[in-house]
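Presented as C-alpha cells, the chain that follows is alone, the form predicted on its own.
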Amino acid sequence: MNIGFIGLGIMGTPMAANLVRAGHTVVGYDVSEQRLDELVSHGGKAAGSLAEAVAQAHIVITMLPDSPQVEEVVFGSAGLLEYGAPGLLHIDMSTIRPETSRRVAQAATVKGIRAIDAPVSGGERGAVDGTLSIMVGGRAEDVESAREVLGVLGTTIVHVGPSGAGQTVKAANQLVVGGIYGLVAEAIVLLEASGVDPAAGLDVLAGGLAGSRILELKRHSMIKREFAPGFRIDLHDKDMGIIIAAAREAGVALPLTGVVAQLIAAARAQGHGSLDHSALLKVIERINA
C-alpha cells in the first residue's frame, strides 16, 4: 500500500519505519530534512512536498504536534484536501481538539475521503515497538479499513465512537497520565525527605494496586532524574488545554485535572518543556526547597 506520513518526530518516525518493515510504500514529508533522511535510512521515501506524499497515495497518516498544524496540512492550497484523490484514507494520529477532527472529517466526506481521529497512548517506546494504544474515532467501515495498518503501529486498537470521538478518550488518557506522574513524583519526594530508599519503595509500590505503565518504565529514571523526552511537557502542556477546553464543551468539572494542568504549566513556566513529562518531579522538588 501506498502510505504518505506527514510528521516525522519522536513518534512519527518510528511509526513509518514499522509501517516500511510492514512492507508498505511509506513517503514522508517533513519540514526537517535531517527526519526525512532518517526515513530514507529506514527504506523510505522522502517528498519534497507534502503534495507529493499525498498526491500518489492510498492513506495518508499524519502526526503532528497541535491542530493549526493539522488544519494547515488538510485545509492548506498544497494539501490533502487540495491533491488528495477520491477515495484516500486519512488517519490523522496526531492529538488535537476534538472539534477540529470533526471539521476534518465533515470536509473530507465533501471531497470523497475518508477521514478518521486515531491518536494514540504509549509514548516513544511504544512507537518503536508498535505497541501503541489506538483510540479511533470516525465511522465503522473507514475504521475497519484502517485496522491492517493500524495493526503494524499498536496492539490496542479500540473504535471508540464518531469522528472526535478518539480525540476525547485521548484528552482522558492525557489528563490521567498527568495525574500520576504528579503523584509518583510526590512520592519520590515523601520517600527521600523520610529517608527510605525511593528505588525500594517504588518497586513495592510497582507491585500492588498503586502499580502502573508508568511506575514500570519510569520509576527508575524518574529516581535518577534522567528526563531525556519520550513526550515533551510542551506537548503535555497543550494536551492539558484540550482537556479543559473539552471538559467545558461537556459541561463537566475536573478539579483534579485543574490542579495537574496547572503543575504542567509550571513545568513549562520553569524553563522544563523541552524535557519528558516525568519532569513534573522537578515542580514538586522546587515546591519543597
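Alongside the form predicted on its own that was just displayed, please also present the structure of the form predicted together with a further copy of the same chain.
Only one chain is given; partner chains and other molecules are left out.
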C-alpha cells in the first residue's frame, strides 16, 4: 500500500518505520530535513512537498502537534484536500479538537476523500513497539479499511463512534489521567505533611479501591521526585486546552476538570513544561511551601 505520512516527530518517525517494516511504501513529509533523512534511513521515501506525499497515496496518515497544523495540512492551498486523489483514506492520529476532526471529515467527504480521527495513547514506547491504543472515530466502513494499517501501529483499536468521537475519547482519557495525577499528588502531600511514610501509604492505596494504573506505574518515581518524561507537561497542558474546548462545544460544565486544567497550567507557568506530567506534584508542593 502507498502511505503518505505527514509529521515525523517523536511519535511519527517510529510509527512510519513500523509501516515500512510491515511492507508498505511510505512517503514521508515534515518541515525538518533531518527527520526526513531519518525516515529514509528506515527505508522510507522523502517527499519534497506535502503535495508530493499526498498525491500517490492510498492512505495519508497525519501525526501533528495540534489543531492549527492539521487544519493547514488539510485545508491549506498545497494540502490534502487539494492534492488528495478521490477515494483516498485520511487517518489523522494527532490529538486535536473533536470539532476540528468533524470539520475535516465533512470537507473531505465533499472531495470524495474518506477521513477518520484516530488519536493514540501509549506514548513513545507504544509508538516504537507498535503497541499503541487507538481510539477511532468515523464511518464504520472507513474504519474497517484502516484496520490493517492501524494493526501495524497498535494492539488495541476501538471504533468509538462517528467523526470526532476518537478525539472525544482521547479528551476523556487525558481528563482522567491529569486528574488522577492531581489526586495522587494531594495524597502524597497530605501523607508527608502528617509524618506518614508515603511509600507505605500509597502501597495500601494501590491495593484497594483507590488503585489505578498511575499509582501502579508512577508512585515510586513520584515519591522520589523523578520526573523525566514520559509525557510532557507541555503536551498535557495542550490537551487540557482541547478538553476545555471540547466541553464548551458539547455545552457541558466540568468543575473538577476546570481546576485540573489550571493546576497543569500552573506546572507550565512554574517552568516544568518539559517534565513528565506526574510533575503536577510540584504544583501541589509549591502551593504548600
